[in-house]
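Only one chain is given next, in structure tokens, and it is the form predicted on its own.
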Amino acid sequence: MARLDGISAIVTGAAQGIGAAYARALAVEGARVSICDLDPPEEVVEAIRAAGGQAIGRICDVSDPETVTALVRATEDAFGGVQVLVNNAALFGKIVLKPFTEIASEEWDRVMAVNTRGPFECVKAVLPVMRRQRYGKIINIASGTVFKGTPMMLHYVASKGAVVAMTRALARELGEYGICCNALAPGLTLSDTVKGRNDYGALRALNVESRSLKREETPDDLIGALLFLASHDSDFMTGQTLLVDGGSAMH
């Protein structure tokens, strides 16, 4: 019997990259994975089911709440529920490295819409399915940058240390319906978002170097710590955050 035998997840910004390997791990451990991204998500969705796997997938902007609720309601009509909400999605490929006084506010309000209020919207819209199931567990991705104040990135950095604060936040609001809210923070991870990115090969350098375990981190590394907080191995465990990086930062 799989881990995930009879659980529903919802993986958002799971398209490509990271959120992609978060998905198919999730649905090799039996879990019915519902795919959420800007991006068409119909790649991912069928190769999930060619392994046998169950899956769905929808367009959905994260920072706006009527299709995350839509995204939900959709998930669980399919699925009967949603045990898991991997809050995925971000910005992060596109961004370029520049001091904070030259990051434009509106530069500064898009990450957060995404970074923060993402996460903030997709647990409003699943809580009542949770909420009703006396069960779920919540799983922000956040990023080992908070650990180090990585600089020229600013908007980035604090739009995941304050997932790292909503983390503990919702897990004290959230214990009394069964409820677990972890966070998972990777290092500078080799998908092909960041491999695409044009100062790729100066970041790798810096990260190896500053790690315990001098080599590149692939998303494959990430699985078996996301599979922990998904599973009920971890269903005592709430308000933590799991870094993931080869040693570069230590909390």
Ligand SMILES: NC(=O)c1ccc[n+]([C@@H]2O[C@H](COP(=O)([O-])OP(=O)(O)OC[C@H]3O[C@@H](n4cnc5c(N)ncnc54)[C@H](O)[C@@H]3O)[C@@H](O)[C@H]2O)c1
Given for the second form:
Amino acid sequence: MARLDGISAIVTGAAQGIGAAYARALAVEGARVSICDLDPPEEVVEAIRAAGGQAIGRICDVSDPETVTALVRATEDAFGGVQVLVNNAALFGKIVLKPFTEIASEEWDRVMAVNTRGPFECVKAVLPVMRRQRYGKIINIASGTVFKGTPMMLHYVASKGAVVAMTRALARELGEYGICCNALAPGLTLSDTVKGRNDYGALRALNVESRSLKREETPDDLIGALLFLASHDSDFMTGQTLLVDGGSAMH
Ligand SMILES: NC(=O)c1ccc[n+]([C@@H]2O[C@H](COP(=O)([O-])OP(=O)(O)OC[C@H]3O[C@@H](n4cnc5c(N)ncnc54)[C@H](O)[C@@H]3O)[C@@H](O)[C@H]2O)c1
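So that was the form predicted on its own. Now I'd like the form predicted together with the named molecule, please.
Below is the entire complex, every chain and molecule, led by the chain shown above.
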């Protein structure tokens, strides 16, 4: 029996990048995966099905409660429940690095709407299902930047700091329903978008240098922690943030 047999998981922002790697890894372990993104998720859905897994895909804006509710309903209809929610969608790859004085208020609000309110909307939408099941695993994707105070992306760092704080407070509110809420904080990871950026050269080198384990981080480095948080292996753990960054920041 695979580790996640009988489990149904929603992964947001999974049409590509690290989210797609999470979705594929969950499916390999037996989970039925519901993939959503602003971009069409068909390619990832097809890849999972071609490998013998089960997946559905849907366009969904995590900052729009209506599309989020529809996503949860579609997942329940297809798979009969939702045991795992991975709040991965975020405005990250396209963020332009700049001093905070140059961040417009509208850009600040949009980053907060997706990165912080998005997980809130998704947790709210999935709660009735998980409460009924008296079981659920919420995995919020945070960021190592919170622990390092990374400069030049203040709105992003603040949005992910809020994700860590929300994880703790949600854990307190959700424990009585048998729902665990933890966060996974990656260090700078060679996702599709990071690999495609030409302004990250110096940043990548500095990150590697700051690590105890001196190499680049890839999406595969995050899979062990993700599966731990998604599986029964972590059933007595909640409100925690696992920082997977090769020992750069320590908390
Ligand atoms: N790559 C890194 O170095 C790194 C480091 C720390 C944390 N993270 C976090 O990991 C996650 C994935 O990182 P990535 O590098 O693959 O990011 P990415 O920017 O490449 O991918 C984000 C995905 O979210 C989707 N998305 C954006 N807004 C959305 C919305 N409103 N509704 C639904 N989907 C939306 C995008 O279309 C995209 O597919 C993000 O939460 C990011 O903040 C990444």
